[in-house]
Amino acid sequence: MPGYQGKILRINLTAGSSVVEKLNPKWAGLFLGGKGLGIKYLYEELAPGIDALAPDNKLILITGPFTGTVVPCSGKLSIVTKSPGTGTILDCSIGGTAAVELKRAGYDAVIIEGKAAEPVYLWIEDNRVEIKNAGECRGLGCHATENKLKEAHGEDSSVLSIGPAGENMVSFACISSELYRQAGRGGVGAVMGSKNLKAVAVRGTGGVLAADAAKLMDVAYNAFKNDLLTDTNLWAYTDGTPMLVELSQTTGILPTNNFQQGTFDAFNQIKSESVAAVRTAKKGCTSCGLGCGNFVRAGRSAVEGPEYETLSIAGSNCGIGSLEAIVEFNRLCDDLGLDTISAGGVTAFAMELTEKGIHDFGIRFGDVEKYLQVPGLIAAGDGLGKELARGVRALAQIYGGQDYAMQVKGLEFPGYDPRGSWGMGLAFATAPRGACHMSAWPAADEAYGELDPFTIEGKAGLVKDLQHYNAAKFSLILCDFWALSFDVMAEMLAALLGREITAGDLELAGERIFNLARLFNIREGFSSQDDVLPQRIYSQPLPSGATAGKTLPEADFKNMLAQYYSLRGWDESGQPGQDKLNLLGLR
């Protein structure tokens, strides 16, 4: 089966068993792989309304058709589950080598269900599948766990692991690999911890079949030379995502002090030039032609990163202008197994609640000493950390401050203020997993581009189209930083599979995948009532910079949302109509 291994490995941790099943080829054709195919399997297999931390939830590790081939920037692994932080569908991706090792071991995906009686890890080596005792790794950070398992199974194995945060089922615990790569958002690490699964180690020695290997090599090489190594993409190597600090500061959307401001006085200390000054090396994922990763050493701390989302949400948003402190916060989160976006967001919220006298958490904006204690306290569930581990939405429900609880559907905001990018507000509100910049990133066209960021005109269509594009791209599992067209994706996929694939086919697949994610959430009780933004965005003007005096007025937002529903063929409650479902083959 060109592009696919045709096999799914199913692990039942309760029974301590594994079985190999055939991949559903019809689903692979309709949902491509990665994100889309993982959502399809979860939708079909998961009973509605289950507790995300219950044994009945499933954790799906899934590759894409390009994984393990010569196609550049195709080395990430998708992870799909129901989110314990939001209750929504949840898909994440993680870089490194795990996806390629799994595909080479002969599997398109691993579906993990049940719960082990004691801490365990999986060892997968081609046809050899073992559930092994992980007692010696209990309580270890991700770094020590990975090093221990590589000692046991070889440096050429790949390890996915959780830290203490995952073991303690913190709602925004992540899964780590290669020390500094994370599947970060929504609590995938908590789901892994709920199953008493400490790690997955994998090594494969096989290959991947292409329908026409020579043609695929030719097409992939041309795409690499003419479409990847261009000025449009090479910023990923020269600067990486820290370059967005300057862009966000200039355009007035850099989150500062829990989104109270869109500019940060100390931005010069955390911008790309400052990161480059302490950079020691570069790194990319398997098959990467960009190498966006920055290894940095600031003071006594070293990390691969920090990415823009960490520099903004765990930096300026917390009033922290010390790059050394942000690097250390990043390192702690990586080792403990915490999403830096949610960790930074909930810290900033606690800082504002303290300064406004709503509830005294004992931490204020710019307090580096207490800021650096937060990751350890959250992971352990101690003191202040026990409260912050609940996340922003839960804290607001307990203590108040809901108007400036910067979250959607329970997921904390990433690093873009919608008051300076109105399409970004719509993208946050309608993303399946909650406030998310990976479902669509209209800020590139608005705040950083040529479109007027302060109008709703054309934004519903822009967000819809970007959501379809990313859904297809992340199902093929191609890197977000490669700005390639549907046409290029289709040409490579056609060469791999040996049949005609058009740009329209991929766009339709993206729409199908996005609508299936919506159906999952509707089944879990979500509706248009959840497609909303915090009141701060609607009513509190930004005070400085290019966005001074700007809000995203609620009436404009609601109008934009109604336009979006109409363009999608959804009703007023956000439910896809029967005609749309028939067109997409979802009924």
Given for the second form:
Amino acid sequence: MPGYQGKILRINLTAGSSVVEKLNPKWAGLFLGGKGLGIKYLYEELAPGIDALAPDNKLILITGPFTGTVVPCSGKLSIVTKSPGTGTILDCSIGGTAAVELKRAGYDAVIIEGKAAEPVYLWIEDNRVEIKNAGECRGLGCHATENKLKEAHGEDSSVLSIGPAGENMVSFACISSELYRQAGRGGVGAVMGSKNLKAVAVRGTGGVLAADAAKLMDVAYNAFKNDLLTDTNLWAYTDGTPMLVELSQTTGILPTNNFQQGTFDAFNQIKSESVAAVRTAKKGCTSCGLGCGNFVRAGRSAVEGPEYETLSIAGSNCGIGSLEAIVEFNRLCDDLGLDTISAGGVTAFAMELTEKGIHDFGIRFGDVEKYLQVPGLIAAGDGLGKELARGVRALAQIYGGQDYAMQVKGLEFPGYDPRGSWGMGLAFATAPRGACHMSAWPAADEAYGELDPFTIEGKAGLVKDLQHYNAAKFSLILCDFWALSFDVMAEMLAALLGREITAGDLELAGERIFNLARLFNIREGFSSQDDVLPQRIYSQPLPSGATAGKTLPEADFKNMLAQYYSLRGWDESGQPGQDKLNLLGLR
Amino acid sequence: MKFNYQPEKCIGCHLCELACSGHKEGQFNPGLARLQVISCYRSDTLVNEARLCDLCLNCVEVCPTGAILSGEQGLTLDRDQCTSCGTCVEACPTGVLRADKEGFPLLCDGCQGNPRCVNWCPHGALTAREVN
Ligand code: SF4
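Form predicted in complex with the partner chain structure, per the form predicted alone context:
Every chain and every other molecule in the complex is listed next, the one we just looked at coming first.
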């Protein structure tokens, strides 16, 4: 089966067993791989309504058809599970080397079920699969865990691990790999912790086959030279995501002080030039031709990062303008196993609650010293940390501040203020995993692009199309940072699989995948009632810069949402209609 | 064909190895590539290293059956002469030379003047020049 290994490794941690199963080829055809195929497996295998942190939940690590080939930017792994933070479907992707090692070991995916009695880790080396005692790694950070396991299994093995935050099941704990790469959002690390699974170490010695390797190399090389390595994408190499700081500042969507402002006075200190000034190396994932990673050294701290989401949400949004402090916060979160976006978001929310006198968390905007204590406290569940570990939504339920609890479905906002990019509002409200910039990123076209950011005109269609595009792309799996067309994707996939595949096929697969994620959420009780934004976005005008005086009025938002449902063939409650489901083969 | 590697320009993508194995072996497997790149963090420092054939010709000299031929672009193997004895692999001073599953050495012939590893290296870490 070119492009696929045709095998799934199923691990049951309760029983301590593992079996190799055949990959369902029909599902692979319809849902491609990665995100899409992972969602399909979870949808079919998970009973509705289970507790995401119970042994019944499953953790799926899944590669795509391009993984392990020379197709650039394909070295990513999807991690699919039910989110403990939101209760929705959750899929995250992680770079580094793990996806390629897993595929080279001979598997398209690993499905992890049950719960081990003691902390364990998984060691996969080709046919050899062992569930090993992880007692020695207990309580260690991701960095120490990874180093220890690489000492045991070789530097060329790949390790996915959780830190103390994951062990303690913090609802926004992440999974880390290659020290600085994360599957960040929605609490994948907490699910791993709930299974007593400290790490997965993997090494493969095999290869990946194409229907016609020479043809694939020709097609992919053309795409590599004439599409990937062009100005459209090379910002990832020259700057990386910090480039967005200045763009967001100029367009007034840079989250500042828990989204009270869209501009930050000290933005100069955290913009791309400032990050580049402390950069010592560039790094990419396996098969990446871009190399977005900036390895920086600031003060006593070193990290591959910080990415824009961290610079904004854990920087300006917390009133922190010291790059050195953000780098250290980033390093702490990486090591402890925390998502920097949710950690930053909840910190900013606690700062505002304190400043407004609603509840005194003892932490205020710009207080570097306290800010740097937060990750450690959250991971350990100590004092203030125990409160913040609940996440923004739960904190608001207890203490108040609902109107400026910046989350959707329980997932904290990433670094774009929808008041200055109205399509982003729709994207946050309708993304299956909650406020998420990975489902669609219309900011590129509106705030950062040519489209009017302050209108709903055309936005429903834009968001819908982008959602299909990303769903297909993250299933193949290709990196977000390569802005390639459906045509180029289809040409490469056709060469890999040796059969005809059109751009239209991929677009339809994207729509199928997006709708299946919606069906998963509906089965869990979600509806249009949950496709909403915090009140602040609707009614509190931004005070400064290009967005001064702007909101995204609720009436406009509702209008845009209704247009979106209708374009999607969904009814008013946000439920896909029969015709649509038939068309997509989901019935 | 002699290769040069500049670690500070390497992003650790392994596209060179993937392209090499795809071209020479018809499958994507860095384990079958004619070069190896190591790129990882060791105590907070990014370490990039590569093993490349530097045409020292030790393998040619030690081969007991004369199966390794040195040509204009690089090395080629006469499979009929090779007994898979592994002497060449042991004699390789850089350790870049490995054997495939059947014990045949994975020799670099510089892709006959069109080295795929160099073509695929995205930011110029790998370069090649002709030698006589
Ligand atoms: S292709 Fe170039 S950048 Fe990538 S690993 Fe090889 S030498 Fe390094």
